[in-house]
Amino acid sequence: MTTNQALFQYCLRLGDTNLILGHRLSEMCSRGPMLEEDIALTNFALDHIGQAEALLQYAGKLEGKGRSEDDLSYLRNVEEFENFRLVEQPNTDFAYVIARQFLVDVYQCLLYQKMQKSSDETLAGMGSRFLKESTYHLRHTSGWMERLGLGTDESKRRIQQAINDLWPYTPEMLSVRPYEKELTAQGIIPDAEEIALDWLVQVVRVLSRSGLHKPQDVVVPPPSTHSDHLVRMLAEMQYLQRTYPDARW
């Protein structure tokens, strides 16, 4: 695998993750527990879609086959998507939305902070821009973790259950793909193992501050299998483009 091919896969992975998470958050539009939170989650969705657009546009350029960010978003089948399975999990309730977002926010803040130092100018620029958005996201969701964990017995039960149920999907997010090792050695992408260590420290710190605990005896799902949730999401997300190919507004 060439450097360009490896970097294409990497950008696809990050781009798909933001695309799917953005779509999940868009489902919360008009469903937030209060108007301010409804607007916040909708803005988060727009941030992630914007990050996805930039990453998938660069991925298409690296691939060199003339595929745009729209082609990569709307004309691939479910088995071709590289997103973390964590982000395709459904919006079971508000606690699940916050827990999922918090776990991703910690990861993305660490990732983008280190990505700013990439030897690839495009990635470095994206890291600098995306970090500003992710820092705000993390401040917001960390606050909600504390409010729910230190709130009523019911809010604590729900946020702990959400963390318990979503935790098995975090190892995939923190794993190192074979093609990433050479990119890390060249200084193009951050060291995933360093991110994983820092991620655990930061997550546990917020959990402890919120009266919550890290799940034990976690059963990790089999690798490389997307859930039916993603199948249904893509069917909805890609419907217009597949029904009216090459449609233009």
Contents of the next structure:
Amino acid sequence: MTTNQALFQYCLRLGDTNLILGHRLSEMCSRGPMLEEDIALTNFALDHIGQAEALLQYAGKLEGKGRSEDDLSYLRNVEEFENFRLVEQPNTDFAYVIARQFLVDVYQCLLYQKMQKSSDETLAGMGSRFLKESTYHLRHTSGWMERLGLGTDESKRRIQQAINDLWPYTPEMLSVRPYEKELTAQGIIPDAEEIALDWLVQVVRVLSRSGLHKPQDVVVPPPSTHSDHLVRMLAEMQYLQRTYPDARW
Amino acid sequence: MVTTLSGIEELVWERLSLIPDPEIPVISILELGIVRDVHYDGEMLEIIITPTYTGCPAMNLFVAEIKAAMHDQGFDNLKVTTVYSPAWTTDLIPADAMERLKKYGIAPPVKGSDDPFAPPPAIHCPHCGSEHTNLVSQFGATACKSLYTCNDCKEPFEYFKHF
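Form predicted on its own done, so how does the form predicted together with its partner chain look?
So here's everything in the complex, that chain up top.
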């Protein structure tokens, strides 16, 4: 695998993660528990879709086959998507939306913090821009972790349940793909193993501040394939371009 | 009559400085810092911009306003290119534009810690100057602003987020 091919895969993984998470959050539009939260979640969605646009555009350029960010978003099949399994999990209730977002926010803050120092100028630029967006996300979701964890018995029970249910998907997010090693060695992408260590420290810090506990690590991980949740999301997201290829607004 | 290429580029910069930010009309898009460069080779005019927020819905509006203004100046062969690096930052907004923001009722951006895990900086009320303010929502009517209220003068206000 050449450096460009490896970097293409990497940008796809980060870009798809943002695309799918952004789409999930957009499902919360007009369904937030209150007006401010509705606006916050749709702002998150915009940020993630914006990050996806930049990353997938760059991925298309690296691939060199003339695929645009739209081609990559709308014309790939489910098994070609590289997003973290965590972000395709459904918006079961508000606690799940916040827990999923919090786990990703910590990861993205650490990732983008390091990505700013990439030897690749485009990645470095994206890192410093995205970091600022993700910092606001993290402040918001850490605040909710505390409020829900230290709120009523019910809010505590539900946020702990959400964390417990989503925890099994975190090792896949933190795992290092084989193609990453060479890129890390060259200083192009951050060291995923370092991120994984810092991630646990920061997550546990917020959990304990919120009166919540870290779930047991899973012995049997969930399947490495995408879930039916993603299949259904893509069916909706890609419907128009699949039915009317090249349709434009 | 300006005939040199660099003279024409200067005119373009001047024209761009007259385009107000569509959401915050007291500052121009130049003061906002989204225009990176202007190239004119005698035939084609290229304007290089950088997005404020990656998903900022106003970006398309910026591009439309730039194109409209340039068409008015007779530039039909026009290209607007977006670059991501170096990233846009509110640190480039000039001091007098910050002052205008405040008079307009928007608290200007305050640089906090670079550490994403550190607490946010204190924001002063643009109306009475008090630092006893309360964050209502990190996300306001536009992507770049948060909602606050002042605990002293009790006025609500918007804060232009630091980026």
